[in-house]
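First, one chain by itself in structure tokens, the form predicted on its own.
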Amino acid sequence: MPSLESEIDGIIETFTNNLKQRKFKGSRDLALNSVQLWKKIIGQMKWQNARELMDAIKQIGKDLAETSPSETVIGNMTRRMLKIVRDEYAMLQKGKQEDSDLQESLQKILTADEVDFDYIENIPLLKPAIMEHIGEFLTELESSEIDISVQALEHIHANEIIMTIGYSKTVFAFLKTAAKDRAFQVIVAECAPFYHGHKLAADLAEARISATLIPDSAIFAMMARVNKVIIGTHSVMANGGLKAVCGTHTLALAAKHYSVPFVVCAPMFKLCPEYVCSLDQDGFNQFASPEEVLSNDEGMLVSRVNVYNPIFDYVPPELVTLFISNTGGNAPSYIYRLLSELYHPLDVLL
């Protein structure tokens, strides 16, 4: 009979292998699987107090994040687990949730480490409370796409021309919901060299939504006719900037030039408390095969040039007009406040 530790190691190894083989379909699927993994680990692991559990979560979370550094969702879910443990411990200790007061001062946020618990008391009710909280969080994740799409009618009006880029399940659900009551047109930039925009255009056409597919080079020319840009994103950084599919920065600059609102559909689990520098491409980006950009058939040319094929773009917060999350709409300048509610200041660095 396998020991409990080897069982947990097996669960983690299976998750890591699936991550390396890219078996998860999008950020939401990865977030759900991450939380389910944590639920199994916390449920099966032997721990005496909250401090022991938090140290274990941090260590495992750090190892998982290092497996795929560009997947910020893994780190985000680890931080949410730590916040859940802190909240439940505080609630059982003091009878109220730690840092849940909406009127808390900036000074309290900045000095959070000074009033932090030691988390060493053994509380028998802590484990069931944490498991229940994780169950509620899983329900929130599962309904995040629907919660965003129900806001569509507040943002999309009749006869508008909407532009988007690439493929996003959240954006597709958002547009599909709006199309039930409003007639509008969608212009889809194809997002070369991966051409994910082709799938979105086909899905929109199948849903009987008027869709026009354009090459990325036509974004600026078409922007003058557009009423609104609506996109999805891979991550929302701590300053309100985006880590989004390559080509999004071009789209954002064109929208800024023509004063077109630039709207981002991003569920709360994509909010990351880290800052990125767009110059640090090794730490920030992923690179795909250059074959997509310059074929190996071009033998003479390939040997003379360095070809890069980045997957992501960094979009600075000043180019974003509005974030639509599963809890409502927010300006980029409000992201810091949402982050303080989602994650504890001591858990930003795993």
Contents of the next structure:
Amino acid sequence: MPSLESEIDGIIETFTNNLKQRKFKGSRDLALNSVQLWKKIIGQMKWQNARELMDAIKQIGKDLAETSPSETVIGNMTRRMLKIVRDEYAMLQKGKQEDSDLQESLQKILTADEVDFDYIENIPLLKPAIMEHIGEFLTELESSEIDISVQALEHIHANEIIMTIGYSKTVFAFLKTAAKDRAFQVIVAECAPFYHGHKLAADLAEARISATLIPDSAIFAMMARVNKVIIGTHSVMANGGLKAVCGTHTLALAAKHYSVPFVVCAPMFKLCPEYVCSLDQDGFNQFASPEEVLSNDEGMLVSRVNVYNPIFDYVPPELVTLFISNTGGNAPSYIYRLLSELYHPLDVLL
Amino acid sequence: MFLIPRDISIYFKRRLLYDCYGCDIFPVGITVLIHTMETGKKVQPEGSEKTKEEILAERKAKKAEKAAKKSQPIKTTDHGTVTIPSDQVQSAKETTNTVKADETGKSKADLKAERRQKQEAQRAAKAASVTEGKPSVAPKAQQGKRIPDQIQADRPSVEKRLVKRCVNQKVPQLPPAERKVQLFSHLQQQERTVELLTKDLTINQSKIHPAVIKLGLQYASGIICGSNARAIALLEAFKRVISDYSTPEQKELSRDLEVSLKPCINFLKQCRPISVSMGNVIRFLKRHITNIPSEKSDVEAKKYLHEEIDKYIHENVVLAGKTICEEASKKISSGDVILTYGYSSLLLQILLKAFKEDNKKFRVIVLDSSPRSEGLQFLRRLVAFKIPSVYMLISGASYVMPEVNKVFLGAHALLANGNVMSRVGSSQVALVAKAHNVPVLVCCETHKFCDRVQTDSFVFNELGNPDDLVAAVKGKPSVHSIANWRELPQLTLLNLTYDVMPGDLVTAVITELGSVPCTSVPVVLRLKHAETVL
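Given the form predicted on its own above, I would also like to look at the protein as it appears in the form predicted in complex with its partner chain.
Time for the whole complex; same chain goes first.
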């Protein structure tokens, strides 16, 4: 029906506008909003069977991802929706045929052929099942920060010196929870040229956590006294590598040099099934205005000098010690397994 | 010596000991023994009142004796000290000397003469043993290196000594910082307000030459910055001081000039902690001053010192710089991408020479960091010479490193264990370069080599003004302002000046003696010491 379609188009358009105008504050906000968008779309759209639904999701998801290619969260949420649809379909199909657990054990993957569902069958219970699953997923997203923070006391002991870079809400909540029971110090690297570290240091100080703010150049010098490095990240790549704020690679190298554990707090929705393929980071990195680096006041220089201001940094998985996610702690070598639980391999290419 | 039971009173103990004057033995350590026994008395139990009564009775008897003795004339000593009357003998605080004189009836002069004899005999015996046994080679040097005062700011005795010295020499002192960084509590942390340096400084009474005051203020406000510049400026200022100096009556130039330079140096230390190059300059100057023979007139001596200073600058900075440029320029090929960090006067010379004289076509990537933004100054000069450049912040080092061929870094000092002390951030750049297999070349003249050893950047460093971190983000509205950081008691800002690069991150050090690995630094130092001794 035209009105329904236009309604769906309307909400998609609002979402893309907000995205372009950068109205979402952080990845979690973006993830919640996109899942809510999907909930509305799947709820209101008319579809006959799973195959139709999945094709529609893929189409819309592709458009959304192209609006903002560097925001991997949108692509992740699209793939999660597809996985939910597939899972619910498979469960209902198998529920009709036999009662067996759907746990994909390693043996099953290796030995049995993937049962190729056509997804054409029209199962009336599919829609409510999907909507319920999405609702559960939303609750999981909303509590992701708290789920990570409760693990804080396992990792931070008394009188430790912890280093971090930039501002990550996850890390802030993590440290705040730990500070209720343990006394420790935090060294914050200010992370030029956006200087988000200033905000984190001020917030930590207001939360009565002892914080020292250092410029980026002092990271290696201070690392000798640091017990742990805890950072947040923009996204986690499929090989366990990180796409994090610029300066994180230096931090990781310094931590490796002094054998300091490098802990990354990242909720599951940041896990991305893509790899970084080109080392010159053409498709991977984003650049902000060079004015932040070399102000336009320096007219004589700006006209004759190339200035780069990369936003992201790639950190290879060898430098990461531990991932703390809302489902628990994992080593980088385990990321591939988590991926297979979250996304279906056929959905990786939207 | 005989054993003395503990529950005897002090008076009685002394009596017994002093009786041994009768024999010729008077051990030098007797006063020590008495002190230990006195302290032992405090530990004694109160008990045995019987002995106390006995003692009191004896005391009274002694008193009577002394009263009788007092009527006899007592020989006064040659330094005319007044002998204390006998009733004050019983006070525990009396010095042993006066008590002895009264007690035994021997005169003080006789006792002193005896003691002197013993001491002379012992000294002679010691001298004999020394010449017989192994000759002690410069015992003062073997007492161990003196730990510099700058890294003992957490010891109150050292602090007191510094304050006293400043007051004696009339050198203004900066107030200590309100919010100290705990990790660096062993370093001097002061409120760096430049105005306070000259607040109470008068020209008439001050022992500090005006050229030195000017220099100090230039250091404190960052006008003169960089180890070569600071060393040269110091030498020029000292030239002025030397030429304006006149030897006072009955004093030698070689001794007095050094003494008059001390408050100047102390003032400069207060303005800004001295760099390694400046330390070497001061040591060089002191050595030459003390070596001036006393026959030389003032004019000749001053001329000699001026010549030596000019020679130092010419050899160690100018010629060394030229040699290093030659050497380093060979390492740069056309088509290279060179990465530098911060500002180094030597590096500028090298790049200029390679670009202009040797006509090599290369690109330079300049990395910079807040709060100092020295890389910007470096960039300005490169652009003025039309060298193609790229400018980035240090956080972008790992983004840009894959396309870099060589990394050139300057150094503040080279330490004796092969580590490089340089501007904070250089070690990070070297680390990222190593991770990408890019060679790191450090260019440093030998006058910046020092004997110190350091393994990390904490032991010895300079803390800059923490407000610089706030000033660097002043014009940016998107940054959360922490201008009120002093109101948050848990927040500290740290502005390090130097960091120490481990030697294994450096591929080669280019000096005027050639390209050497980092481990050759002590060899070069030894050569230099040998030269100066000869």
